[in-house]
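Consider the single chain below, provided in structure tokens and representing the form predicted on its own.
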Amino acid sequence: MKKRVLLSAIAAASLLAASPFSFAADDTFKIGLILPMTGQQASTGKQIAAAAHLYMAQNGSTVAGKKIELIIKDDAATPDVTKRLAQELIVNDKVNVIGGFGVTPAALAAAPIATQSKTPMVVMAAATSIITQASPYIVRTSFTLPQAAVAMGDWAPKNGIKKVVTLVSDYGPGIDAEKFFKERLIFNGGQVVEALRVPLRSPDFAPFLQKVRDLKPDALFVFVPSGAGAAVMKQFLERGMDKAGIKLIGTGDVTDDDQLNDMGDGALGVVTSHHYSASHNSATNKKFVAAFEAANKGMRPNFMAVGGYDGMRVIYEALKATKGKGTGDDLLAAMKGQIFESPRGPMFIDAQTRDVVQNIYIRKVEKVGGKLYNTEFDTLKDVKDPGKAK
């Protein structure tokens, strides 16, 4: 019995390891996106899927003689499901690249599959620093929380904010945001009087916000996943924390472009640090936003959309560079070092870390043309992930 199980395991491993080479005689290039299309992070999946479809509509579905096939699978941000879907996409669907990954645990679950099968894995959303270290086949086109958190840790104390309470979702990105914001704030002469962590699943911000009000800090620094910002904003305002003189600051997730207009005028003046705003003032971004909104009625692109859009670009350009004939290793090599103008501004994929290097912007919520936008007013150029700088 043991021998049969061992032989089955060897056969499965061999099939997984062989899969990148099975497409050589095929005229189809398959991209498998694993996204949370349902559940708490559904807005992330919908934004990335919409952006991927837009990129294909604008750039064609044939590259270097290969017909591009996009396969989207819903993992509901559940790591066990992510892992199974990654295996199925590589072994059964014989995809050439996997991408997406709405949350860090999902990306980490798929990483060993990418390594074993030598399949490039383009992370378009998840933002914990360690992700690219989980597999040599991971390339990231989203951002890292340390990039955004350090920028706010510099800005806040220079603008009269010295005493801060942090409130983050209790998982990888939140812990990164808390750590790097706190380190930089203290370095600049500020203090974190309390560090609060909220459960990722079924979060209730109310008791935490009441504690913040009682502590009376200069500001509350917040990180929550894309899609959860509206709940924080609503409860922050309901408790009159703004009227009590407590400022709300954070990474850009809290004033997510996808939800910002639903937050109401109470969001006006909230300052955040992030790598993308729908109001970013460039010709490339204006074209992107107009096309995205035309193709997706009622949706405004957010930072998840730009991660997906740029992720598709990185894949397309790698396929062109390998003339449609590359193995997983060839594609990976062609992804490293790509430099281009994104809707977010200039960016490149660091050839050593395979992580994104980009501008980080300080933004304030303002009303423009009757709508709320994150208006950029300061720029930190070419920011590498501080989590890898040590």
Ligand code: DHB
Second form
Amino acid sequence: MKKRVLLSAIAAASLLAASPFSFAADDTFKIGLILPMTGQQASTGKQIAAAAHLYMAQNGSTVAGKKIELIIKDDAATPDVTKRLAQELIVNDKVNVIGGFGVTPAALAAAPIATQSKTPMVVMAAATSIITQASPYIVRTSFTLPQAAVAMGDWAPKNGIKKVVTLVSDYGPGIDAEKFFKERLIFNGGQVVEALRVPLRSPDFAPFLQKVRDLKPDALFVFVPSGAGAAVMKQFLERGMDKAGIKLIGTGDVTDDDQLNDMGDGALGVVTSHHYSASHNSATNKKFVAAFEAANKGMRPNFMAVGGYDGMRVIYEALKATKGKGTGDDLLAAMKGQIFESPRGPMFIDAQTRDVVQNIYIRKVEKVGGKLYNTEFDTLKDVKDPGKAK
Ligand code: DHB
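Could you give the coordinates for the form predicted together with ligand DHB, as opposed to the form predicted on its own above?
Whole complex next, starting from this chain.
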């Protein structure tokens, strides 16, 4: 009898060990980040990786008795690769949490793997509204395009901008930005005279901008993903759109802090709406920016970095709250409802939607100390994702 119990215990143990979704060895806690470290979205990967390393350097690599191991994998923003890497990280490396996800298609590709394996998935970059609904194991620390775009749809018509052409990257976040900006603009008495969509891969903005010039709107509203803003700005200025009296507005992705200072004085005065500016005026942010710049020479943290930094915080705090003993479900429960002061300002993870609730700021590009920054001049407080109400 005793022998049989022992045998079945051994059988159970070996089954557990063979189970594809068993977790890391007891004394380590593994975080697997899947990021675009190469390719068109590489700046997103570099920013998030730098921020994750900074968070660990500042907060230690032992939490609740566990040694934190950070594994970073490059998916080059290619969804098939993201999916394979998510599987490998969970099955082979036995990570406790997956995170990162530089673009929407990558996040959507990994979502079913998180659900199947009950692994918390922290989306630190991708920003289409629908993402959090793709798996109950997703928590988001970035933002949503509707959050940012609605704010601009309110600001623009109140500031003399009534007739607008929209220009967005033709995929999830661009379509969200176009839709929510347009709805709000029309609600406020404005109009979208043309809605242009450019391909995500290797876009050529020139023919689109020529069309915009001919249409002579009060403003061009732009969404392009992080890393593509400088090209838009360059061609906008080269075509003399600003001199033709067309203003450039958009969500803050287009005046991305990673590239902004190299865009030149032509960017001065561009107004955007977003959740993070490197010049956000708080003690917490000043500390964050100084530490990030000291650890990464020549780099300024952008909104991707802050998504990564806060994502690491959400994971660390969940590990602390579960005293290092939590299952995926326990960790997820401890991520929901977290509230804290981020370098971006106050934020919390809505327990119902698992999405981020945060301030959205209206900012204008200004020169501060000889450098270009998005200076925040208005704040919409505690904005929930407007996409969730639909
Ligand atoms: C997404 C990517 C970005 O680089 C960005 O600035 C916003 C959204 C995305 O793919 O979801």
